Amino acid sequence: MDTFWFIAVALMITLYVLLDGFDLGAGTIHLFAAKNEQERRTILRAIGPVWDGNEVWLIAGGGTLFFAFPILYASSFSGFYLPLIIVLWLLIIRGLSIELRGHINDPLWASFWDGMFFIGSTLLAIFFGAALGNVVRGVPLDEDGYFFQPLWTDFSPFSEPSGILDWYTVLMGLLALTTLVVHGANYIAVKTENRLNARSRRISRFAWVALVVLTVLGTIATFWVSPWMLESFGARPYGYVLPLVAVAGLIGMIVFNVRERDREAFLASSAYIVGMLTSTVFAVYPRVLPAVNPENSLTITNAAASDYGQAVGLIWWSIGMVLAVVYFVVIYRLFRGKVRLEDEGY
């Protein structure tokens, strides 16, 4: 049962990155892809019907941690208190920028919320990448499962101890940002036409070059910081298929982009995200929060709830997942196809 919940949480976080990831990417390219008011509204309309629903998977992942791995929930939410509050404010800013932009017909008002949309989306992508970097690098957990880290200390690779933001986690943040820029640009290309479509495709192509470089650097840095992650692939060689999925997605992005096959390019960036995240999860297992001192790491065993709690949670979780899947199938079918800009709305 512990392994099931580990996989379930990983699945929900992956779905969140896939779905809300293209929203974040759209926000990051918003000021560059759109050259006039009509194009900015078109980008907002492309994500408008789905952006808030996509965040359900983030809430679902946090809720599942609460009842399946309560010790992990307590340790991570207390140790990462400051960055989590920053993420909360960025989520609020991004939501306000999407919903309030069109309430007043004034260029200054629209420009302000366009800037907030860009800032909120960009910083969220970086902070989410940095959060994953902290998990991979390990945190200074004590024997009681608690830790504290400053937001940053310095950015030298040889400094001890490191803050939440250091050279490695910032590198992971930049990798996450570039990934979501490509993913978001591919999505906007799927949903739009004409110049906005061509501009989004061009942004994806240029960002792809940076993504290749950061993927190589990030992979090397990860195995330098946490060489123990290679042990999982050595013990279970079938896991090598996961990084191969990421490589295939990385290659597919540029191939389909050049051929102007936007839907396939978007699916390729989705495959890259899935491959990268599942490779990380596979390498970390059975840890759920690695510690600098390996003996203090939280695992699926010592961080799990009781069998009774997990069994009760499974019932309600299953009901919630059915409702969520039905909702997403309906909403994405209703709003499939190219965006058509109308007088009302975003």
Contents of the next structure:
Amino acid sequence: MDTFWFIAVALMITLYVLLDGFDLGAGTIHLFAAKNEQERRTILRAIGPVWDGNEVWLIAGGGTLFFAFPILYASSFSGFYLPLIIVLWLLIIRGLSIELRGHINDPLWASFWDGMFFIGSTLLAIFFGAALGNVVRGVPLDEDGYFFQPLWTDFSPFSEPSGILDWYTVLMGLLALTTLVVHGANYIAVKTENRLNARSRRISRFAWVALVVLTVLGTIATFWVSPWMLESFGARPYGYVLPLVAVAGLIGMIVFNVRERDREAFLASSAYIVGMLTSTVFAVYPRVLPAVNPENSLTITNAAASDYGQAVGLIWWSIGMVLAVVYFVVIYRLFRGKVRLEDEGY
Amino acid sequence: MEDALTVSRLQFAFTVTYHYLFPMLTMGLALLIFVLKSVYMRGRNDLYNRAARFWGKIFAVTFVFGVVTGIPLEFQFGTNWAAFSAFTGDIIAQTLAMEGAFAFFLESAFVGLFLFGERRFGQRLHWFSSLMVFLGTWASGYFIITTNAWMQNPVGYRVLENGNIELNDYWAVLLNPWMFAQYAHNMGGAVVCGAFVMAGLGAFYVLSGRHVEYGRIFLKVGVIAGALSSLWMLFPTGHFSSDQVAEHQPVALAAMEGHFQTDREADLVFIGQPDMEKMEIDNPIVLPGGLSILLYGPAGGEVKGLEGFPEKNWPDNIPLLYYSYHVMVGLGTFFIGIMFLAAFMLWRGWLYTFRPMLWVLMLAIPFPFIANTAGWLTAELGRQPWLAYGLMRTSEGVSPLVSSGNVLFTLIGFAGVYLIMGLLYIVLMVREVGHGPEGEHETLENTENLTA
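To test you: the structure above is the form predicted alone. What is the structure of the form predicted together with its partner chain?
Complete assembly follows, chain above in first position.
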């Protein structure tokens, strides 16, 4: 049961990254992809009906994590106090920038929110990557299962105490940002036509080069900082299929980009994200929050909710997820196709 | 300000109070928008459709503010109240996670559809999405109230050998007896809020001679909904709420009522200032024996005063609790008076031309926000000094390793962000109201096509 919930939470977070990932990426690239008001609005319209729902996966994933692993929730949220609150502020700024931009038709107003949208999206992508980096590197949990990390100390992942931001976690942040730039550019390419489409493809192509470099660097750094990450693969070799999915996605992105097949390129960047995240999660299992001192690590067993709680949760969670998937399929189908501005709502 | 507990309490109180200003309006408006849209669907009077669309815009902006200020609350359980989350997570995380699974997904899907889909998908689906938005926001309210009801009145758990607790009866938590009166009372408060805002804006339009035909619709719908919901707040929901406080949290009741000494003929205090040193009410205006009669009927009965309880179980801010409760009840009484008078005038056909009444309705707009806030302050201050009543004290729930300096940093940050957001909200509202329901203004590229 604990393993089931581990997979369930991982799945929800992966879905969050896949879905909100493209609108975060869109936020980062929109200043470069869109050259005039018309194009800006097209990009916003492409994510307008869906970004809020995408973000719900973060809330729902967080909620599921809280109920399946209450100890993990308490420990990690208080331990990552400052970065989490900063993430909240960024989510607020970004949400407002998407929704409020269109309410006043003034170039200064629009430019201001465009800037906020860019800053919010970009920093969020970096913070999310850095958060994952922290999990992989391990945190200084005490024997009660709590820790508190400063934002930074001397930027080395090996010093004690280490900060939230060190060169390793920042590298992970940049990797996440680049991933979402490619992913977002692919989505915008799917949803748009003509010049906007061409520019998105070009951004995706350039960012891909950086992504390959960062993927290689990031992988090497990960095994250097946390050599134990290889253990899971040694113990359960079938896990190797996950990084292979990521590699296939990485190759697929550029192949389909060059062939101008946007939908397939978007699927390839999705595969890359799924592959990378599941590889990480697979390697971390059965830990949920690795500690610097391995004895204090939180695992699926010592952080779990009661058996009864997890069992009743299974019933409503399954119903809720089926409903959520139905909404998503319906909404994405209703708003499918290229965005054209004459379809604007109010 | 020196300890993390105080600052964390301030931060949660500030962020949750600020947040709830928005949902109390959206939950109320969601119902009224559904009513407007349904009236349109029956009679095909286009005024009602435009009215629904106009309130949809107000709803949309308010909803966004509610969403972005709501996310920090779910996070803060973990960031600032880690010990509480670890202790009660097996239970309260069920209802919080269910809110995500059942309410948020539904809301996000149908709010998008409601705002973007009218022209594309037609009137029937638009009406249906207004219904689903209403149900989604009210489901959200249910899960939050259920979570709070558990903190007020913990049920469905068992205590383990190591002193921790775990869930052992899921339905007991979902159907917590405390929840029913609280939910009914809270949602009624949201309708009061929506109704006063709608009627007040209608009064403004009629008074200023702009969009008069819409102003009259807003007045009619707002006043009818306002009269019904204001009464609903007193009876049955308010009555049962105070009964269950009297039964389960007698010390909170004594503090709310400013009742210090145990008495068989306890007075009902209308006005006065609690003096915590002398343990009495200064400048009192009371109904002699009123509290006993209110709680036990004409025969009366003994009502335990604060002195009858150990001081360590007293709510830790009794004067504020007392004022919150009295502000809520006092305003609620005025609401009933205002709305019934307005409803009578509406019935007689005087309302649209009787300017003093319109002025009252217009100026009343802020007060439901104050009353709802005071109501929540009453519930939450009355729960003190407990986080989970009788199970865990507030002082035990705070995150063990987060320092007060860090919390103060984030509290100041929230204050700054929320100040700017408040200004933005006002600017946007003033603009929307200025454009009015006919607003073919520049940002709505094709409202004109929407009527098709």
